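One chain is shown next in structure tokens, namely the form predicted on its own.
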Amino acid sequence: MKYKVTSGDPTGLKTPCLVLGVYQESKLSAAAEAIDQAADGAITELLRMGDLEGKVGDSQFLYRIPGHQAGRLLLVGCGKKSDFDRDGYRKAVAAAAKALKEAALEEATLCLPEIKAKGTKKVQRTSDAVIEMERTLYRFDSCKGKAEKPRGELKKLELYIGVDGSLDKAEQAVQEAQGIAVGITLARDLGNLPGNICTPSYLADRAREMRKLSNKLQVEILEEAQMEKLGMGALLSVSRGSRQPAKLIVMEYRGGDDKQKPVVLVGKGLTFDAGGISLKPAAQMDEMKYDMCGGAGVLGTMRTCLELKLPINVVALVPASENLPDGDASKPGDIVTSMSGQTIEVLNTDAEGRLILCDALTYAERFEPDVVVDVATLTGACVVALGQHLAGLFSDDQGLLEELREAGELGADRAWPMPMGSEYQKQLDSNFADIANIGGRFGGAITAACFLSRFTKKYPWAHLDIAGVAWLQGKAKGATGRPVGLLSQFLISRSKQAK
């Protein structure tokens, strides 16, 4: 979709539809009030009749209202004015997107960015409007034999920022938001694909396709024979039960100068996880196609880097595999040797994500990284701890942890710091190997992070457990594209510091 930032007198905006915010108790936003005054109180009168309460998410089209140059008005509820915050703002934008979609409009002007919301600035609201619009209008129908074609599709949206405002800053925010939205869309598309299509080889092919987008991007795919030579026994132990060969996707984006150490992003790419010999229950096992959302998020973030031409060096590593039961699959009690040389007792084959990640984390050393961040749908324990709203954030590096937390706040893609301590490391003791791959029943998300930390001694490192936020269930079932927003803001902030 094309976006344009505009300002000035809202009564003079020529558009097929002007989207205005209204509060409960018949209170109006500034733009709505300007239209209402020009229309001799027509909007206020209609609100007093009670057809629109103004609750967050309410919407109503109005026609033949005088005093403006729009084809129609769309009123969107913003709740109580005193309570209106960023979350309410994003919900209001989503409500506007749904109403515009149902009306099959191709053009509109959104006046919501000019409305003050607690804890936000105008630039941030402009950015949020783009990302929320794209998120709400997203649809995935590539696997349908007869996809239903929409009557019309929103192609152009003007973002009204008030009577006066900095167009330059808002336009830059729009540009960044569009780049992030492209990355989120790619991550959602990959996550929503079924396991019989989105295999490790398919992910590798999609990475190769991205190479065409920039001469600053290099892509290499490591095959199983190469991984075996490198000693990646942990990663290869996971793919033994599958007919699909494992891949290690290596992407190097050189947007910064040669002396700049890269940020390395590592994404878990389990394209389907049946649990291996430690087989998962049948109920909702179909959702295990989402176990590659860490890898999808990393690929989506790389897509954002390319879209925005960020002046920063980034390496993406995606260890990709399936985890299935088979006569040759790894068994509980097996001991494997990782690339680092540490031996691992596999007590549960369903704790496989850490096995493919640990070898990728060791491989990351060769890039002499500034920092390394791994992303994984790693543990159900993290979902129990934080629910489906916040990702778990783990790091012994307080500076990096805070940097990522702030990026999540900025990108409306929040993560919550979790503890890591030596007392948890003891749960990973093994009688027969250097380390066990699970740490018992309690603190499962923490012991999983502690396991990964054993392979990250040579660089600053952080771990994001996105098991609770990577996809939605129920009627809204589908990949969310998280944490592309967080990772993109992290890289954008770093690239600005590098400048």
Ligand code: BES
Second form
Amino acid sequence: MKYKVTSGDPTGLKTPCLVLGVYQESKLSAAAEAIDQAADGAITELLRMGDLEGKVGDSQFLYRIPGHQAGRLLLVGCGKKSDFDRDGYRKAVAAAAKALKEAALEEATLCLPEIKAKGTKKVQRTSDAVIEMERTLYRFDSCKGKAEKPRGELKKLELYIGVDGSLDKAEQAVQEAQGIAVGITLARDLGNLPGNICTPSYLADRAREMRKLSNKLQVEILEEAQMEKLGMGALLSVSRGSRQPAKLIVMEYRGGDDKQKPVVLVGKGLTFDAGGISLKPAAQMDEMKYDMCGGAGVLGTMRTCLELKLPINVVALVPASENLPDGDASKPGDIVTSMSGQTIEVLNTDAEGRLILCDALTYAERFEPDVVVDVATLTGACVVALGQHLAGLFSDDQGLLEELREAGELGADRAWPMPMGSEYQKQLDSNFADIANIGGRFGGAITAACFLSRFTKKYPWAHLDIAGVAWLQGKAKGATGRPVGLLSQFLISRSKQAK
Ligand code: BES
Ligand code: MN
Ligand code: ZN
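Provide the structure of the form predicted together with this ligand, given the form predicted on its own shown above.
Complete assembly follows, chain above in first position.
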């Protein structure tokens, strides 16, 4: 979609549809107020009659109102004026997007970014408007036999930022947000694809094809034979039971100075997790196609880097594999040797994410990383601990932890600090190998993070467990594109500091 930023007198805005914010208790936003005055109180009258309450999420089209240049008006509820915050703002934008979509409008002017919301600035509201629009209008129909063609699709949206205000700054915010939205969309598309299409080889092809977007990007795919040579016994133990060969996707983006150490992003790319011999129960097993959402998030973030040409060096590593039961699959009790040399007793083949990640984390050493951040749909326990709203954030590096937490706040893609420590590390003791791949019933998200920490001694490292946030269940089932918002903000902030 095309975006344009605009300002000035709202009664002079020429558009097929002018979207105006109204509050509960018949209060109006500044633009709505201006139109109301020119229209002899038509909007106040409607609110007074109670046809629209003005709660967040409410919307109502109005036709044939005088005093402006728009084809129609769309009123959007903003809730109580004193309560209006970023969350309410984003929901109001989403409600506008939904109404515009249902009416099949192709163009509109959104007067929401001008409206003050607690704890926000205008540039952030401008960028949030773009991301929330793209999020709401997203469709995934590439697997439908014949996709329903919508009557009309929004093609152009003007963002009204008030009577005055810096168009330059707002335009920059729009451009940045569009770059992030492209990354989020890629992550959602990859996540939503079924396991029979989105295999490790498919992910590798999609990574390879990104090469044409920039000559600063190199892509290499490590095959199982190369993994064997490198001693990646942990990763290979997971793909044993699968007919699809594992791949290790290696992408190097050199947007920054030659001497600058890279940020290394590692994403779990488990394209289908049946659990292996420790087979999962049947209910909702289809959702385990989303077990590659860490990898998709890393590819999406790379896409954002390319789109925004960020002046920063980034390496993306995506170990990709299936986890299936088979006569040749790894068995509970098997002991494997990781690339680091540490031996692992595989007590549960369903704790496979950490096995593919640990070898990728050892491989990361060769890039002499400034920091390494891994993202993974790693544990059901994390979903129990934090629910489906915040990702789990683990790091012994307080600076890095805070940096990532703040990036999450900025990107409206929040993560919450979780502990690690020697008490938990002890749960991973094995009688037969250097370490066990599970740590018992309690603190499962933490012991999983502790397992990974054993392979990250050579650089500052953080881990995001996105098991609860990478996809939605039920009627709205689908990938969310998280944590592309968080990771993109992390890299954007870093590239601004480097300048
Ligand atoms: N991919 C799953 C984690 C998961 C489960 C994410 C459900 C989202 C929803 C992971 O590979 C896994 O199976 N983890 C096990 C670990 C256990 C065996 C220690 C889990 O969480 O049950
Ligand atoms: Mn598993
Ligand atoms: Zn898994």
